[in-house]
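Take a look at this one chain, the form predicted alone, written out in structure tokens.
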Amino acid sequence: MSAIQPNALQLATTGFLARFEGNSGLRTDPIRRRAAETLRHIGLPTQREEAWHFTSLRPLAGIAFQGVHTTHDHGHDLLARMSGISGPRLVFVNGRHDTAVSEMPDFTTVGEPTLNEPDDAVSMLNTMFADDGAHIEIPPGVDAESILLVSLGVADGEPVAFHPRHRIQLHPGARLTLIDVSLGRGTYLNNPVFDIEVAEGATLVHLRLQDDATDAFHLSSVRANIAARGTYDSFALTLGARLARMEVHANLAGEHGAAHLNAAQLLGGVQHADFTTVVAHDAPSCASRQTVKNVLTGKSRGVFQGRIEVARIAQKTDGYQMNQALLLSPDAEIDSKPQLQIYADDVKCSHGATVGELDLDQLFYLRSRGISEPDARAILVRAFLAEALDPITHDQTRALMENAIEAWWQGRHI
């Protein structure tokens, strides 16, 4: 790594924490300061940190952010994209609740969140801004069917970075899909942090649709506690930001409890995106997927890095793990890295990874039939991408997935 590096991001460190410094009302808070103050010492992560080997947040140091400000702009433009999804849904624009855009869920509040300590440099700087988020929490044995959560980025003047937190509570047997999308334009950074408690016998479905501008940065953290009999199934599709970093960690803390931390991401242009991952089987007879696809174009790269943990008392850990990549330009980067960490003796893990091109015997085929070279090749990326939106049960988001794939393929031309 160069030396410059460290530098550029000790300069993003410092833009940061001069806007904390200069926010009486948020140094008030102690949990806040301590956060300031490790970052501080420890600053953003660096290509030296094994989590972040494979990625760079130095293009964070050429912008000043600023913090969030008032709009008038309620983003109606980009929410049209979601007249199709039915039901309550709550609006953050700019990182604060848009109560005349939302429709708001019951079992749902909003306001200033409850911080806990982080542990590590994206979270702290979450913890140092956060000032507005959801608080969803359904109630033993109901089925609150689907909420929609939006964030908007509007940022047509000078950048901006928001800070949602949200947390989301499940108590036993309760059930909700929790459909959640991320659209914008103009330059700005997103990064929200999610908490999440799945108790016993609860199931959150949780749908992600990452399509930010082109312009943007997106840094996300979703930290998931699964109790025993709970579910936690989630799907993260990346489509937009210039920079992207997805990290889900899922604890596993109660017997049969399950974890399914599938995504797929289409990139071009000089996109990057990484997806981290790391499943902690904490307790006996848990089972994890993961199955990760990865379409990439022009210059872009993915990153998928899944790691499985299992504890000694996890035994009968059932644990699988796959990345497949289809490169469509030879300037086209994929980096792939799943891990095992086993310490019980009982288990049964796997993990893999795959990486090639568009079949040609296939797109002969195709076009021997009198399709066109454009219509077989997007016929191939489509079924390449099938198995991973298959666990996409409801049928309003999984038009919404679709339909953002196809703006996303008709854009590139390819």
Second form
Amino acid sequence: MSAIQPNALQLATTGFLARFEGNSGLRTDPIRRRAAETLRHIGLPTQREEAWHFTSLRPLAGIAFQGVHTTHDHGHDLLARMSGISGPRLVFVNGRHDTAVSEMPDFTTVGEPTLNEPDDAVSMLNTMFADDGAHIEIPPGVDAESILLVSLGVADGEPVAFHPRHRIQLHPGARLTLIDVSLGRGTYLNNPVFDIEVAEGATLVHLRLQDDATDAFHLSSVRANIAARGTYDSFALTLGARLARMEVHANLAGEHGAAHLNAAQLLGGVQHADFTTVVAHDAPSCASRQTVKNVLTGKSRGVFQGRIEVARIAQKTDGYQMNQALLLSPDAEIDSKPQLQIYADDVKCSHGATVGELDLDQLFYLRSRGISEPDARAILVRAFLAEALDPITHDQTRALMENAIEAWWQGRHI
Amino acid sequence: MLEIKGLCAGIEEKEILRGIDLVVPQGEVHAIMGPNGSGKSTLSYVLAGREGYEVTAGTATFEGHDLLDMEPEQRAAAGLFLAFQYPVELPGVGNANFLRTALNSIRRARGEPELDAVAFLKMARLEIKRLAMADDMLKRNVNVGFSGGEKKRNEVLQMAILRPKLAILDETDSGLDIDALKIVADGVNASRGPDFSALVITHYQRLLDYIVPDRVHVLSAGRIIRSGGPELAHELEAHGYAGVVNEAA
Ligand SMILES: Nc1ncnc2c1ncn2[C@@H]1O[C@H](COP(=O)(O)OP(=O)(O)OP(=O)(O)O)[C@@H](O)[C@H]1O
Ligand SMILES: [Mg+2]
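Alongside the form predicted alone that was just displayed, please also present the structure of the form predicted together with its partner chain.
Whole complex next, starting from this chain.
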């Protein structure tokens, strides 16, 4: 670690604090104030902190993010990619709800969020600035089908930062598929936080596509509380942003709850993406599943940190974690850190990691059948990702994801 | 059709093929027999273009074109097909998709129109029936969880669909039950004609009772030490390689 790191981070910290102090609407709120005070005292996390060992926020330094929300460019053309997805949609442009292109879903309001105390750096930043977001509350027993939530980042001039705060509440027995897509152009910081409550017997399917602009930063955090027999079933596909960190904190609070925190990260160039999860098994007989696939080209770097905490009472816990990486270039790098903290004695927890290149025998087999080398490589990469995509039962979203992967492959593979 | 002259090839420092001379004229079926480790699979891999082999001497031409200068996919498009001794599993790749991609890649390379999914499936189902394979073979991932015999039949299915001009069958009979052996042999025999040649690598006389070869070659320690008519296979069956090898030496 070089000596300039604290300085760069201090610079970034100072930038955020100055923006905060300059906004009289924000700085009077006690929860925001406390978040800002914490930031002032401890600063943005350095790589000396265990949770940030593999990911540096230094690239944020020296970028004067503005809190502006209006641009000439509304980025509505970017919505064309979502034309295959029917149903209601909520569109946020630079963190602000855009009524013109939204189709208000049932059970939904938008506006100033209710804040709670943050406990990670990503949420802390969000808490200081969050002033808009969706509040989706599905009543007991209702199957709300799907809602598309789109974040467009459009920085046509100065770099912008936005910090939407979404609250998703499913009452007992409710169901929802939330399709969560972020796209954009220009240099911006997309810093969303999701507060999620899955009540007894409810199911939230959270399908996420992070395809933020090449120069963008993505720092997001999900905090999901899952009650008895509830399911939080998430899959996140990361393609975009030069620096991305997705945190998911899932708390299995009642018996027979389930959390699926699956992800795929497809990176190229000098991209850095970090998928960090913490699953707290606080009740007996819950299951957690995490399969993370990385396809890394160029000089990109993928990180997966997965922590499973099994409380003393959480007997019969079933935890599974797997991180797989396909390195398509000698300069790409994967860092994988599983962490199991188990305080119960009757549990089944496993983790594993594989790192490899494309299999030469498989490549030759395909080519010997007349398939060109680039096509053969594409087939094998898609096959590697199939396991991650197969569980997506929402066909329209699956097609969106597959098209995004195809576009990524066409544009970025080496 | 296929002309191999003085072919020497190996892996890293190890010399495996030590001067192979072999001509398979158009329309003929030749068999290669030989002890384990004599270089039969190595020869088939070198002809199909697998990476990792160093050709140190000799030539191999296919319809007059320098085979060794072509990429594996170009060789396939030119009409060469290798049925692998050990077919490769492709988890996550559906068999139907694989076959259609292969067929259309070859058709494209030859300037022929591609087949759409419907036309392809119709044709594939027909071939599957002819090979007495289970219908779900098309839906499954390529060779994943296939039994030994099913993998071999899947190789033959690929051959039937891709319709090569020259098929190299590397121990395709090993692992096949008696009925399957007949079906495969019938398949090869049905393709026989002026536009189809084959190089059949086998350890067993039995296959050659069904696919009667025009010539039989014995490969030993990287060289063809004897060639003859179909009766050579019977001689080998009776006396083993030892007799033939000693005689040649
Ligand atoms: N990758 C490799 N590295 C080292 N040696 C190899 C390699 N591949 C083949 N060989 C050696 O080359 C020789 C020829 O192997 P090959 O597979 O061509 O034999 P074969 O005639 O097909 O035998 P079989 O009848 O058992 O299939 C063997 O001694 C084998 O061990
Ligand atoms: Mg062999």
